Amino acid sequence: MERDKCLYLFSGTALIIILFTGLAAAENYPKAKEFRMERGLAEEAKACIECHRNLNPGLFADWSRSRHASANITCLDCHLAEEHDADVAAEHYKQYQRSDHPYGTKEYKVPISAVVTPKDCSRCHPDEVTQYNRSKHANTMEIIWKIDPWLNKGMNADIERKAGCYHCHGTILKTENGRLDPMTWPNVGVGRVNLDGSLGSCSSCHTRHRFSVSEARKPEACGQCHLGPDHPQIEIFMESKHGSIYTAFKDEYNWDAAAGTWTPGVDYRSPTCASCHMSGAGKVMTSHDVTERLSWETQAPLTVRPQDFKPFPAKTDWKVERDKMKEICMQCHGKTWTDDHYDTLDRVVENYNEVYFKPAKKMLDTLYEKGLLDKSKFFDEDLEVEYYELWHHEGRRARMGAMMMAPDYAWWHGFYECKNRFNKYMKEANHLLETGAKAHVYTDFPSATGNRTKPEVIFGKK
């Protein structure tokens, strides 16, 4: 009997413990985050938030976790437009003809633009936008139309440009009957030409609707566009010692430090793209002009100083900018180390310019002069492709690999490939000169249908 009583007592106690544990566990289940409007907001702003909370929960969740939301910056602060603006979303007015939502009525009707531009952002971030406006990023559409044979010779189709080149470089936004032209939208390219006359998209790096500073500080933000055979900066960075340290210790970095306070050795151990090219350190101020701190223009076929880059001369002095970058380097490296790194870079540039590019360019000009190559198009003859890839692919990789301390890119993906390309190029070129034969032309070159007219909004009417 006593044994049975003990068994009943133990069973009852165990049941109570299980029930209590279950209730406690239930209390600890994660709950859905709730955004409560506890501050004074315009009724129209509330309408935007409540509507998009239901229609676009991911968009709303991003905004609700942003610093904008914490500072009472709502949809209207960024998207509100004037009724006469060229980029007003006519379709959005239909949202105020709904009967299934308390805010979908005409008293909340406001004109908005789907496109938020640097001009809009400048109302709160004037210095950043001023700096960005003078950068290569903002003006990249002008640059590529001046130097790129794919565009100038019409050698790719408009849809190939839209899905490829313009995804990063930016489109020229257009509207038709109050709707954004799908051949120009969606797009967040760094050089996008907006309907309000501004250039670029801040959400290229600070993706909407979180607009995170920490995201833009990470190399992956830049790696969205700076990758691949012609500008593999993200691959180069990840190969370098900087990238190796970043991979090992990035979880320890203080990515959320306030703007202007992100400090090497304190908030991060090894630099990222942003900390070298944009963030402040030592006596160097933060800047959204990525053209600053550059002492060579490695985008160009022939490496020149940034102020001598004819498509878009920088308004800088390369010696001043090199000293800025050295100041950044010396936050972690000694002066001798830094000076010797730049000495190596300068020698690499000279080697590329004198040994590879100049002789190849001289040969190309000779073939054109003698009529052995056809100038009317580009890429429809093998030697034109070989010349292009010598500077646009291998030549860039060699220079950028040396610049960012990635030896595999400086040599195997760079100068090694330059040699192979150069040898084949010169062999074929000399054969044409010796025989007087014209190069084979690919008459069925596909999709060479792109518009060859330089955009009036950038270059004006002829």
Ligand code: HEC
The other form holds:
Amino acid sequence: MERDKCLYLFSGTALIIILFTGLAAAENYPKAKEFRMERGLAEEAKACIECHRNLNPGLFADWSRSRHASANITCLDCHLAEEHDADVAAEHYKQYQRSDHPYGTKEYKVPISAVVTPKDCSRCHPDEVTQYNRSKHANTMEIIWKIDPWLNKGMNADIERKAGCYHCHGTILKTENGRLDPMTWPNVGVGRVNLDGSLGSCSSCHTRHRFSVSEARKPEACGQCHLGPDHPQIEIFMESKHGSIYTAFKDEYNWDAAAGTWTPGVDYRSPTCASCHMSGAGKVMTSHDVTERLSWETQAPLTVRPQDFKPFPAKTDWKVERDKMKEICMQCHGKTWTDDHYDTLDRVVENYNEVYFKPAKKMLDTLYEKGLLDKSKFFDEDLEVEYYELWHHEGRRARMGAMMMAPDYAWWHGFYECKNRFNKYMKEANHLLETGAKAHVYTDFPSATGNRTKPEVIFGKK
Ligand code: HEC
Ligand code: HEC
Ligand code: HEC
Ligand code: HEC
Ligand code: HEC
Ligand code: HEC
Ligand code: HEC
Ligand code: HEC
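Having displayed the form predicted on its own, please output the structure of the form predicted together with heme C (HEC).
Then the entire complex follows, led off by the chain already shown.
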């Protein structure tokens, strides 16, 4: 399914000159632009631009201001498909049978796809895509289908998943009669499973059609998914000193530094999510694999090393990765400061694992064993919800708050809540053990109708 777009790549001396005239056509439209295209540009590419600039002025304006436009990368370079591709937009052929548009005729006809995947970007950005492919971002659909009770026990409806879970994690794209299935599209989740077999959507951080690095360097780009009761990283960041410095000084930061040159201390005075997790610094190279630089797997119920995370063991060595992260810190901090921060973090992990998680898990297993809790479903008995929230909500907040320097999350939203939850949970559990009464089951659990079959494209046929 290799797409042959090279023909159109950098075609000759083709050059698009975009002049900003500053003339506003009407109040609510982007500024009108006058632009010229050199003759060398492929005619089919001109057609896309000529037709779509009027059709979608917002889309056109975005593209025309991107690095891509100035490097002469056109619509065709990304959207061109082959006729037999699964994601080809069948209805688009009709655009070349129009008498009302000079470019709406058959000599410009090419197959296109609305979906532009990491595989398409990889022609020009192979390293970013290779790194991305190893990441948990790219592989999240496999991970969540291995471990998540909402999915495996069918506890939510397909539409709840589409509007919720999959919006962040990604959908498994499907077409029906040449049209993208609306239960899977639109979507730019991090682990979207594309019809060409590739994983992810680069626009989850670099929104189209600007595709800018400066956007992805800002914490808000990550915060669209990394927020809320179960993984409040953006809230944690904004609470930390790093976040408060970002708020105070972000206007002075040099967000547009060329790729690979963004330098702590020079271009910014406190780190963002990207600085710590992705961008290069010192000897540490930029990476599109966010699992790098991590020494713990704190999303999981029991905190383990990333290589011991069973559903998707990292191929990293946690000590090496920890040293990489420390090197980032030490662009601005001394060694003792950095080492002592990690000492805190390790103790927090141990405290959570030993004092809160292990006893709660042991109790849950006992109740299942004795038949006091029913294993066939999840979330339909209070103790299951309590157990879940202990690790998934407050337990994560405690660990993540400590890791990223947010004391309010480590304590008030974290360990403080863990204590309350733990006490209530143990009280209810002990009551069942003492009386031998079975837990109340919510038999009318709403919308527990979701498909429970593990997706074939990932797991193969059952
Ligand atoms: C003669 C006008 C015309 C030309 C030429 C044209 N398009 Fe379109 N295109 C349209 C219209 C109209 C639509 C909206 C149809 C619809 O409602 O989805 C569209 C839709 C699209 C979509 C969305 C398709 C979907 O299924 O959601 C993409 C992507 C696209 N065009 C890209 C291109 C590219 C790339 C080219 C050049 C190879 C191109 N177009 C050439 C008129 C045109
Ligand atoms: C660098 C690659 C790239 C270039 C260049 C590019 N696109 Fe896109 N386009 C994308 C991506 C990525 C998406 C988002 C779809 C996805 O996530 O698969 C998209 C989406 C679209 C859509 C559907 C968006 C919507 O909101 O309905 C249209 C239409 C479209 N592009 C047209 C164009 C046109 C016209 C041009 C040229 C002016 C162009 N694209 C240039 C990558 C590109
Ligand atoms: C707002 C975006 C968003 C929504 C909605 C969302 N998630 Fe997540 N999910 C995330 C993020 C971000 C993480 C990573 C958390 C972390 O590392 O702290 C995550 C982590 C997970 C994990 C843990 C993966 C691991 O490696 O341990 C599972 C499982 C999961 N989500 C399943 C789901 C399911 C199922 C739903 C819907 C019922 C859902 N998520 C809804 C963003 C979201
Ligand atoms: C999780 C967010 C995220 C996703 C998803 C993402 N990027 Fe990036 N990307 C970044 C950040 C942050 C930078 C800036 C690195 C720096 O500071 O130089 C960047 C930089 C880049 C650059 C500039 C060169 C470089 O490596 O620094 C390219 C090219 C790029 N990304 C392509 C891609 C492609 C292709 C994909 C899809 C496979 C993708 N990105 C997906 C966050 C992301
Ligand atoms: C035909 C080649 C080509 C394709 C396909 C392509 N790019 Fe690019 N991309 C480039 C070139 C050339 C640059 C400009 C590099 C520069 O200015 O130094 C660039 C720059 C970028 C940058 C850096 C922008 C900045 O602000 O500095 C990002 C991010 C990026 N591309 C993402 C993508 C994504 C995501 C896709 C797929 C949806 C994609 N590119 C597809 C050639 C391509
Ligand atoms: C579109 C949603 C989305 C965006 C945007 C996003 N992430 Fe994520 N991120 C996720 C999900 C979902 C997971 C959980 C993957 C899993 O473990 O299954 C995750 C996991 C992670 C992890 C944990 C990896 C691991 O190995 O445990 C890190 C670190 C991370 N993201 C950092 C970032 C950073 C930094 C950015 C911004 C530059 C970002 N993310 C942007 C959805 C997103
Ligand atoms: C000062 C550097 C720094 C900043 C800024 C930062 N982080 Fe972190 N982050 C860390 C450290 C350190 C860890 C724990 C690393 C380890 O496991 O050793 C971590 C852990 C994480 C994890 C947990 C991964 C896992 O599976 O255990 C996620 C997810 C994450 N960060 C996302 C983000 C997001 C999103 C932002 C911005 C809103 C952000 N981080 C800002 C340093 C930072
Ligand atoms: C770009 C520079 C920069 C980087 C990189 C950086 N920091 Fe910071 N950090 C700062 C500045 C500036 C402060 C504010 C110091 C003060 O309180 O005066 C700070 C504050 C802190 C604080 C104090 C928080 C508080 O509320 O008292 C801790 C802890 C910390 N950083 C740890 C880290 C760790 C760990 C890393 C790496 C994972 C890191 N920093 C990366 C610049 C940086």
